[in-house]
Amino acid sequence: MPLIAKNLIAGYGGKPVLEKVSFTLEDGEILAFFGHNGAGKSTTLKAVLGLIDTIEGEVILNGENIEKMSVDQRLERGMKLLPEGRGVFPDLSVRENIEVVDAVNRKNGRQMISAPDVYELLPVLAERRSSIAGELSGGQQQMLALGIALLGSPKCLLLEEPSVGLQPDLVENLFSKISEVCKHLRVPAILIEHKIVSALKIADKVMIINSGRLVFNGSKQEAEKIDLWNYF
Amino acid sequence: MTMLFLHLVVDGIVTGCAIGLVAATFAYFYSTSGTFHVAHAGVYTFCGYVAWYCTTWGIPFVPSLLIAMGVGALLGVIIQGLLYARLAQIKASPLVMLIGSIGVLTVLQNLAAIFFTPNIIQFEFPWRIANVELGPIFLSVPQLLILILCPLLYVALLLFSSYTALGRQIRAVASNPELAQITHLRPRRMFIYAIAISSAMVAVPGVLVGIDQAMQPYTSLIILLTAVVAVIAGGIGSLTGAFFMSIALSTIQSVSVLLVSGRWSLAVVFVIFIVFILVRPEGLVKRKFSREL
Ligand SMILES: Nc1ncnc2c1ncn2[C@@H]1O[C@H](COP(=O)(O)OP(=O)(O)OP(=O)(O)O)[C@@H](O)[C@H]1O
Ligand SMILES: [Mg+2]
């Protein structure tokens, strides 16, 4: 199983925010991750990537326990994060954004996704190649952020509100790209979203967190049978 | 009178080019790492002493300059590795970093005084006072070297930033350090490269100004002040703003002796600075997405 979290307890300054968060993800599966503001969604992703120390619990990526590993080691194993808001290098052109990340990846040998693949997958980036990233529209910036997150050999995508600030039709467009990539490359993804209806369309699994505790964790079919709003 | 004016302008531009490279390299490291590296002025002075020391052993000018640049790069790496990186690890505030940097500046000045000499020193090159005639203006050879080498290095730094892989990576780190970390750009390694490059470059004005004028361990403070004012008034983090602001400030400072006593010329710089802060707080060249101060 590609990504497993077991009884994760993690927080800030030794104070736990998460209470025994556990989930599993199969190849190519998209896990929609919902919860109110401050519920612990970002904290969960930080714990998975190693940006904060876990107090207890395990994270297993493709059979390897990565719980004790540094962020860099996890990145080398193909963990990719699209961070909330600032997922691009605003002073650099689109081309430079993609080139710097591509160059770093290339040092570690052949990669699944390199610059030409990103342009093919997200044609809007090819059109705006020489624009300064900070001058792109919000939607274009999110496309670029996704492109940056995909570069390399992704083994697990952690996507933090990729649709933030996008108009509805662009959200659908971005989500269908995400779904396409996950299915095509067989990479699991965790998708933190506030746009619940759109996220559900591409999700295979659903997880809802409330004050650090998972209150729902099941398949999309199960999620569709119940009233999700009761869990917020 | 016009001759004197011209002479002062030229003098100001020459000094401005030297200070401009100090300011541009200071801005370069600041925009990359967020550290207000005032010890840069210490590196500047120390490198001047290293080159002078080399020449006392009979080493010619060019190798002495290169050795000073190498020592500068090494000093920068040591300062980043032993001080800034460790302070960053314990999440020290920018103020603590600044105080640490002032400490290093003091240490470097004192080391220069202890290792070499606290007295005023002069390079023994015979060409030091030779003059070059360019139309109506006379320049000393060291002045001419400053006028050529400093702008050249400034342009080289810009080209390096835009057209090399390493230069772009350093710019990426400056532009979004958090993203740089999670895309595996290794920001801390980039800080080392940035400080090595800045410190090697700052050795050049350090040595050339040392040859042109005389040197004392503590003279770099005035250069530092003007450079820092230029960095802020030029638009924090903008290399171009820092470089040209230095030239402007230094020229005005030089010409101001026609109106006020030379003792006040530094005050003139600060008056300009205050006017700038009031009228155009974002600086001469506004960087659109730069980090917050
Ligand atoms: N850097 C931090 N230091 C201390 N506490 C933090 C930190 N970041 C988050 N927290 C706390 O951890 C809890 C969970 O925050 P988290 O960022 O994971 O929420 P979230 O579910 O991502 O919310 P949002 O939807 O607003 O992004 C909150 O109570 C928050 O106050
Ligand atoms: Mg969050």
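Note that the rigid core is defined as the largest set of C-alphas that superpose within 1.5 Å between two forms. Model, not experiment: these values are computed from the prediction. Residue numbers count along the first chain shown, from 1. First, how it differs from the form predicted on its own.
- E76 shows a C-alpha shift below 2 Å between the two forms [criterion: core-superposed Cα displacement of 2 Å].
- Core-superposed comparison between the two forms: the Cα of L136 travels 2 Å or more.
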Given for the second form:
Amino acid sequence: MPLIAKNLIAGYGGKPVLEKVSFTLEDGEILAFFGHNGAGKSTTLKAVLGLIDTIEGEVILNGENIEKMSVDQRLERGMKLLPEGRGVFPDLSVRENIEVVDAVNRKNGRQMISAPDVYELLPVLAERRSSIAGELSGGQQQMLALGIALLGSPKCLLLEEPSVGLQPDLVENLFSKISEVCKHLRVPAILIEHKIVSALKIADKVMIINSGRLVFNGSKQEAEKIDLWNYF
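What would the structure be for the form predicted on its own, given that what you showed me was the form predicted together with its partner chain?
So it's only the chain below, everything else dropped.
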């Protein structure tokens, strides 16, 4: 399995926030991750990416145990983060945004997905490649952030609230593109999202966390048979 988390206990200053969080992701699967503010969603993502130390547990990426690795080492192995708030260089053009990251990947020998691939996967970026990133619409900026995250050799996408600030029709378009890209590239993704209905449309698996403990962890089909709101 591309990504496995086993009994993760993690927190801040040695104080646990997560209580034995476990999940698995197969190639191309999207895991929709829900929970109220402060429930532990971002802490889980930080533990997977290595931004905080795990107190106990394991993180395995493509068969390699990575929980003792630095953030840089995890990024080199294909962890890709699309942070909340649109991770783009606002003063650069779309082309320059992509070229900067593409050049770093070429230098480091990580170029499974290159600039031409991103333009093919996300045609709106090709259409707006001369535009200044900060002048794009919110949806287009999120598409650019997704394109940047895809550059290199992605093994797992970590998507944190990509719908923030977007109109409903733009959310549907962005989520549809995320699903299309994940299936096409067979890249798994964790999607932290507060727009539950929209996220469920593209999810393969669903997790709900409450006070650091997983209260639901199952398939989309299992999630659709219950009232998810009872778990919040």
